[in-house]
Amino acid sequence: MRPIGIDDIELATAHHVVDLSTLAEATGTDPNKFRLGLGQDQFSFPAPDEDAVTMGAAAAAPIIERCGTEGIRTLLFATESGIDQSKAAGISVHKLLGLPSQVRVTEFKEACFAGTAALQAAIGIVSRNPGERVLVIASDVARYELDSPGEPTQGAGAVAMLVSADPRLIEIEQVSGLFAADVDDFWRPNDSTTAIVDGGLSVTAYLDALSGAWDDLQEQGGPALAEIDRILYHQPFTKMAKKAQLHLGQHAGEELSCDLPEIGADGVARVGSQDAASADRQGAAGEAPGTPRDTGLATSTLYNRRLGNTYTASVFAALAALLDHDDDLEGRRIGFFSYGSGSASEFFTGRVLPGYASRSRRDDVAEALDARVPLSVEAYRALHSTVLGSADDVETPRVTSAPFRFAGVKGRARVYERS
């Protein structure tokens, strides 16, 4: 059988950012409590004319334009930030990308796990016919209540993945591990802008679901963690990848390092004194006993930190850091961990493949991170606040400087166009 996985990867943001050293400072709360408490420096705030569908399309047009549209008949939109209740999100990224009609479009929902179902859809419909080619699109806007618990992990974010035979980048391994439980940590109800959240049971359900779908993953005959040279885990907000990282070496019975970026003088995340890489490969040769094996938790952190929480796109966020920032990682196999609320959660790995660093978007991606837009707090909470509904016409403001833009609502649709 052929090797099916990601063949190209690409992650775009809003066009805000809100600096939480300045949201701690307004609220009379100690910064380290977003920095070191969450793992979090900032978030990204969508402009009035930005949402999941714009992002997803930004996300999606570079990938379009390297690898062109040959092949492609399905789209696979995943998000919990859906624009319709009817209509598929990836019906307007097609419009915006145009391509060709001959193309199956849906959306796939379950929490932040619906991105890892999209993908997974993905290689069923390449193993089925290894000449088509798949886009996989995961969007969110994470939004809570203002002066919640959860407001410092808000974010906003997009990964575009193009599913294909003999892929480029990862190729994806045929076992999963699976686990899903009916839990009420998280949920959106139909009349709500903004997520309820039990935060407390969250991180029991989230670890609840790590161990069980590991341990599928070893009954299906899936790797051995001492197998696995990269772990990848959804993050919310990055800490909780180092309280999953200690749970599964726990569970696995190895000792896993759980350092995370450390935060220089400037505020600035970085890796240590000592590359990732170099800190791989010591920890995969065992060059110092007894030193927890590092398994690029650190530099899989890298983006997220900065962007929030993207919900669908979150553990693909953090492989785009792993791959523009791990220069050792060519047949090495990474671990996947996706987790959404309510629940539903999957192990997954895949091996990376010969060439994968001469398709880094590193510097493009901390371009873009770069350029985007302070808001003040008196702004943010501004935009915050503005719900758009669909009883009137309304055009939004020209804000936004990426590609794709929500243009506003007519007859109770929403309108999208080309920036």
The other form holds:
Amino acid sequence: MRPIGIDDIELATAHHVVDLSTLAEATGTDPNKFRLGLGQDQFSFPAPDEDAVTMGAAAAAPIIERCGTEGIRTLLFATESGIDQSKAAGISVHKLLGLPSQVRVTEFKEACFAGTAALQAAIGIVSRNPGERVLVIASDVARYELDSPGEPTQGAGAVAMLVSADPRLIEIEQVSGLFAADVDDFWRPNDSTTAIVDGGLSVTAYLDALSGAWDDLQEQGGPALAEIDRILYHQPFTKMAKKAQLHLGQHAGEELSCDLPEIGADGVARVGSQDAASADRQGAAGEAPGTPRDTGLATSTLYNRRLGNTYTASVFAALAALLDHDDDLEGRRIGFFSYGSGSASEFFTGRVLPGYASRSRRDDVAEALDARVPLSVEAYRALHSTVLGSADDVETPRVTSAPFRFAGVKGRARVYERS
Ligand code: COA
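Write the structure block of the form predicted in complex with coenzyme A (COA) for the protein whose form predicted alone appears above.
Starting with the chain above, the whole complex follows.
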């Protein structure tokens, strides 16, 4: 059977950034609570003319430029920041990207898990029609109430992936561990622009789901923990990945390194003694006996600690960070734990393919993160409080420097355009 998996991947984020040190100062919070306690440095925040559609299109556009549209007959858009109750956000992306008409377009939803659901559906489609390719886009704006515990864990970003047979980056393996449970840890009612979250419950529900999905992976004949070289987790805040790593190690009976990046005096996150630009060679040279095994946890958090929570995109932003910073991945098996509140989750694995390193997007991602325009806390909170309804026609101010923008509402429909 031909391998199927991720052939190309690209990350995009929003126009603005809020530095958590400024939020800490404004709210009289010790900045170390955010930096060390939550493992977050910043969060991306959308301009008024950005949303999940514009970020998703921005992530997918370079993939289309590199790989063309041939064979792309499905576009799956995963989000919990839906722009309409009926129309899939992917339809607007389909238009912005100029994709052919012969494309199956739909939207996936189950909190932060939906990106994984879309990826697995894409693999199913390609296994039936190996000549086809599927564009998977996971894009979200994570928004919590001002002054709530979730506020510093907001974020915005999108990951686009091209799924195909004979992929160039990662072959996704067949066996998955699954876990679903009805739990009210986090949700967003139809009439609310912010999520409702029981933070403590979301942490325990996540960890319960991790052991549940792990046990199912083992029952289904999946690899033992020792056979998985790197592990990526959904990261609503990167400290959650550390909690998950500790939990999995204890549950599966192996001591895994739970170190997150070190924060230098300059505020920059570094992995080991190196900075993010030359991070991680964990596992390559073999660790001293008795040293907890390093599975790339710190490296996998490098983007998310600057993006904030990107919901459906989060575990794939962790993948992007790993692919961009770890030069010893060839042939190695990566474990992915995807969790969506409510809840649905999956533990699956993939093998990194030769030549992946030549496709590193590290410099472009660093440039995009650095190029974000900082917002004062006052300005960010004013934007946060601006809720655009659909009752009246409105034109949004031209702010974003992204390739696509949300132009406004006309006749109660949202209008998108190239910038
Ligand atoms: N220096 C270093 N660490 C500090 C600190 C300081 N000055 N002050 C607090 N901390 C640590 C705490 O010890 C705690 O660490 P722990 O989790 O290892 O115990 C951590 O910072 C958080 O502190 P806490 O008081 O528990 O924070 P909180 O009440 O503000 O809420 C969350 C934390 C995660 C519950 C909250 O941010 C939240 O609800 N986030 C959203 C969660 C979410 O999105 N879930 C859905 C998807 S899974």
